[in-house]
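There is one chain below, alone, in structure tokens, taken in the form predicted alone.
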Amino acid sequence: MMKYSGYKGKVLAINLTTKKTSSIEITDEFARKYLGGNGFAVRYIFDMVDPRMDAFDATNVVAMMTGPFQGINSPTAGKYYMATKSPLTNGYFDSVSGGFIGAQIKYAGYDGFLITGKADKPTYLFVEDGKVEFRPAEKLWGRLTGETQEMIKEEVGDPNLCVSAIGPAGENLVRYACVITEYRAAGRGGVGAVLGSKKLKAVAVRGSGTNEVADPEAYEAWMQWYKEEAKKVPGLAVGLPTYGTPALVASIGKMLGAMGSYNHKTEFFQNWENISGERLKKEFWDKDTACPACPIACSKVFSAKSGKWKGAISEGPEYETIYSLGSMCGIDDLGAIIKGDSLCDEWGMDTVSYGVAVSFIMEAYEKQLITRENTDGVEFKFGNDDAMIAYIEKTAKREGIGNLIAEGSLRAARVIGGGSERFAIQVKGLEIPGHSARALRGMSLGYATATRGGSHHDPRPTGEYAGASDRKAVEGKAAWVIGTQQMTTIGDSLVNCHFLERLLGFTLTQKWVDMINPVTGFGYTLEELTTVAERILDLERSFNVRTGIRRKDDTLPRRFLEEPIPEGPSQGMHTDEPTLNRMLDEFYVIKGWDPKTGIPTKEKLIRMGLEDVADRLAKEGISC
């Protein structure tokens, strides 16, 4: 039995090839060293996966994890965590999703699952209180995510059963296929495609256990502190509960002029008001929803009540989807964006990567690098909402040019040629979300150095929006970015929502420590928690350098490096290559990574307690 709380003390290892399972013990030392979620997953994946193999190889592992906060009714912790070697970026990748299934994994007696192997036919897993069943899923294969969840609930006879499922996009190995739980997505990086390669259609979990905290009285005191302090934060008390993340359209799109539009040819969308959160709330809102136990309730159900897309309904769209399916494609019809959001969820695809890949195709079409002969006669011009909608299904099925869109913008650019890689809006193969690398200096360095590449959940833009760090400054930006990456890493290891940053700090602070200790009993200091974050980040980087990733890959699209924002409030802003290199030099020195290669040094790895990782890199001839 563990002396620390918030853990069940074991992870379930599942081999789909052999249909055998086993338990891996979580020791007190392991829990304290890696915390949970992100930390657990990267340690296991580093140890179990040869990073040189293809992501669709049967030996790849999908980690489905929890942290110490799942199952204790903590606000912002109604989530679960997934990680794997990505078929899109070729590196370590993780994604956090809302849903009751995180708590159910705890209640079933586990801290997480490690899924490897490949089933000989479509399968779904049913896990209940320590028992695992490999169930046939032929009749589910080809089904959308919503009907898959409902069919499994009906088969088990439990309408409240928690199910995470892939759609046809995952089955067809679309490189950014996602996993849908209820209506929430483990969206980015292609975890759904890896499950599809394993012929695993879904995971269903229920349990009758509990999860415990170390110091109930101190935890209750923290909960009371949270309730009172959250009322004082406008974003948590008003903005997100009222409008959800679409509220960002006005602040980012109008006030900053930093919302990528027309494949980032500009970042000021003239018709921003048509896709604003205020208009969504006034004309399209049906009801609020929330992740389990979350008082913020930032999720909304919207529907088109009139117009061309009347009847379209979705939980969402979030700000990122309004950017990717909207301004990036030159589309200002909220009905079309709602329809696209719903279809991407049902077919099982990340809306950000799909929308940004489509906007790339639209610019390639505009530049006549592809023609109607390549697009089945479809005019793929900016603003064509019919094309954006129609190619969701075609991409999921890999039909026509949908087969190219399914590869993501970087691989598509390498097929199209003609210099198109210049305007493929991605970093390390991952399409960039709706937070500008040109208007926010921290995001330029943050995207370049992020484990995942173009993700706003490695570095965070929120502190620069709030003025906690000057968005135009170069001095001190490396330390700022490192601080935000440490914060998100701890958040992902706890498997908590990053919106906590508005209350606990944009970088790690004593407030994060004060939240963790009553639940776990670790008695962390801020220094030790920061070391935990750095250890996890160094493990991620070490996995990636074993795939060949180096400093040369820590960069941005040429468009961002060479073309300033042409208009709007942020006109003239960008980070050129010399400035990025200057920030990278400072970043590597602070991190303890070799400035020439970007590889963690042996001294840094040993200082983080990762002697075995240093030995592994040395054994593989990777100089550090």
Second form
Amino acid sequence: MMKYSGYKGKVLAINLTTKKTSSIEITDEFARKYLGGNGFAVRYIFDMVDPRMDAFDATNVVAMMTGPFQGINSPTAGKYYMATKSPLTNGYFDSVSGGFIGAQIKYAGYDGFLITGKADKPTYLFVEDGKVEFRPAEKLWGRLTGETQEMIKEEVGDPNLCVSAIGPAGENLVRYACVITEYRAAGRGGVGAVLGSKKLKAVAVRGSGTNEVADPEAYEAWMQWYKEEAKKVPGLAVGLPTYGTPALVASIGKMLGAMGSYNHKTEFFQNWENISGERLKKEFWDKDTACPACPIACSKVFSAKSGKWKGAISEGPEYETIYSLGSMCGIDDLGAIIKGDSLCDEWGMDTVSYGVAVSFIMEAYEKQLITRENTDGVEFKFGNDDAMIAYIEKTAKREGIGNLIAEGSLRAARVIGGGSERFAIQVKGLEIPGHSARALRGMSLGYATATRGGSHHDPRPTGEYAGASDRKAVEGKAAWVIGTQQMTTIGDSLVNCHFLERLLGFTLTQKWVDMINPVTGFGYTLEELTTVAERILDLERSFNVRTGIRRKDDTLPRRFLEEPIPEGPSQGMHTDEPTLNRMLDEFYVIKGWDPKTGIPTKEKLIRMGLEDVADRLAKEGISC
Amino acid sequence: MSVVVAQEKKPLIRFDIKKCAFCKICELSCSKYHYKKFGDSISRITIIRKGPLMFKCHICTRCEKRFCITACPTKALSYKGGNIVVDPKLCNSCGDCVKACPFHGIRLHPETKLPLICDLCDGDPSCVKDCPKGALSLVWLPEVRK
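Would you mind giving the form predicted in complex with the partner chain, to go alongside the form predicted alone above?
Following is the full complex, with the preceding chain placed first.
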């Protein structure tokens, strides 16, 4: 029995090659040091995976993790966490998704799974309480994510079964293939492709156990506090419940002029009103939906009631998808965006990377770096919604130029050449989402330094939108970015939604501590929690430096460094190279990373209790 | 012929599919109220999703036919004060009531193996109280007697 609550005390290691499983004990000390989700996964992946191996090598590990909050009714706890070495970025990558499967993993008696090896034929895993079955999945191979989930539920005979599945995109190793649970995606970075390389179609979990909190009275008091305080936060009380994330189209696209459009040739989308959250709600809304345990219910089911794409229905699109499939591709028909959103989910790929990769191809086409000969005669122009829709399936099947889109914009640029890398909108291979690297100074530095690359869930843009940090300031920005990265790391370790930031703080605060202690019983101080976050981030960085990542890779697309936003409310803004370098210098010093190389210093690693990591780096000759 | 007896009323937890967001907070509230633990396998209410818009609520409806009582071979179930009540001394955990309920309103507790049936939490159902979308409500309907 563990002293701390919220844990089952064991992680299940599953080897698909040998079809053997083994149990790894979670000790009290380990739980306190690494917290859960993100922290657990990065420690295991650092220890188990050779970072220089290809992401599709059988030795790569996919961690499917929970934190202490899964299975309880704490707001936004209805999530699960996946991590692996990414085939898109080659670095450590994690992807968090809504889904009751996180709770079921706990109820089945585990804190998570570590999946490695490679099955000899398509397989799915069925975990029920302490029992694991490797089930044949030949019948499921090639199927969409929705029908895969339904077929497994039927086979097991439980309509309430939780299933996480990949689609054909994952099977065909599309580098940003995702994992779908119900209608939510562990979207980014290609976790689905790694599962596909392992011939693992799905994971189904059912547990009859429970999860408890350490101090029920303090927990109840916190829940009451949450209910009262959340009412006072406009985003949580009105914005997200009413419109969901599409509300951001008006605030980011119109008011700030910071919504990437036409592959970031501009950030002011003239037709923003056509793709706004208000219009979506008024003309397309069917119902609100939520991740499990979440009272915010920011998710919505939308359908096209008329127009060219009449009948298209999806849970979503979120703001990011309206950006990637919409403004980035020059498409202002919400029906097409809804259709594209549902098809990306069904074929199993990340909407952000797909849309941004397509917009990259559109610009390459416009610049005549590719021609109709390369595109099977398709006019790959901005605004061509038919092409954007048709190439979802072709990308999943790697047909025609879909085979290039499936590689992501950076790899596509290297094939196309002609200086196109300049306008491949990515950092470390990961396509940048709809939060401007030019209009938000924190995101310039944030994307450049994030473990995952172009992710808005390592650094967060919300505090700059809210004015908690001046979006134009350079001074003090490094400390701010580090603070938001610490916050998201803790969120990902609890495996809670980052939207709690609006209430608990954009950086770590005592309020985050006050939420964690009643559940776990750690009695953390803010200082200890901050150390936990830094420890996890240093481990991620240490994994990445072992893949060869250095300071030179902590940068932005040339377009962002050299071309200011040409029009609109944020006209003239961008972060040039000298400014980025100034912020980077400050960033590494605060982090305790070597400013020349970006490698965590031995002294910092030791201070974080990571002596073994310092030794490992030294042994490999990459310490400083 | 059915006769409506005005003075006797029957409780019903009404489910509004339009409002339900599939957050399952009701399931967690139910298990917390009854067992001070969180788990859907010990919840007396279950929400199932069958597509983007199709949600179902499985809970005891206090139906007129009381299939569960009829099906019980040991007479462990009875109807008292608007609830189906289980006598743990008589119940042999055969699960016939689970199979008999066309509303999927009964499951067996995974450890005690006793039937779990909604008991309205002493008249103030926690699922109704905690539903953030107002999708669940407690209503009292006229009792129909044959």
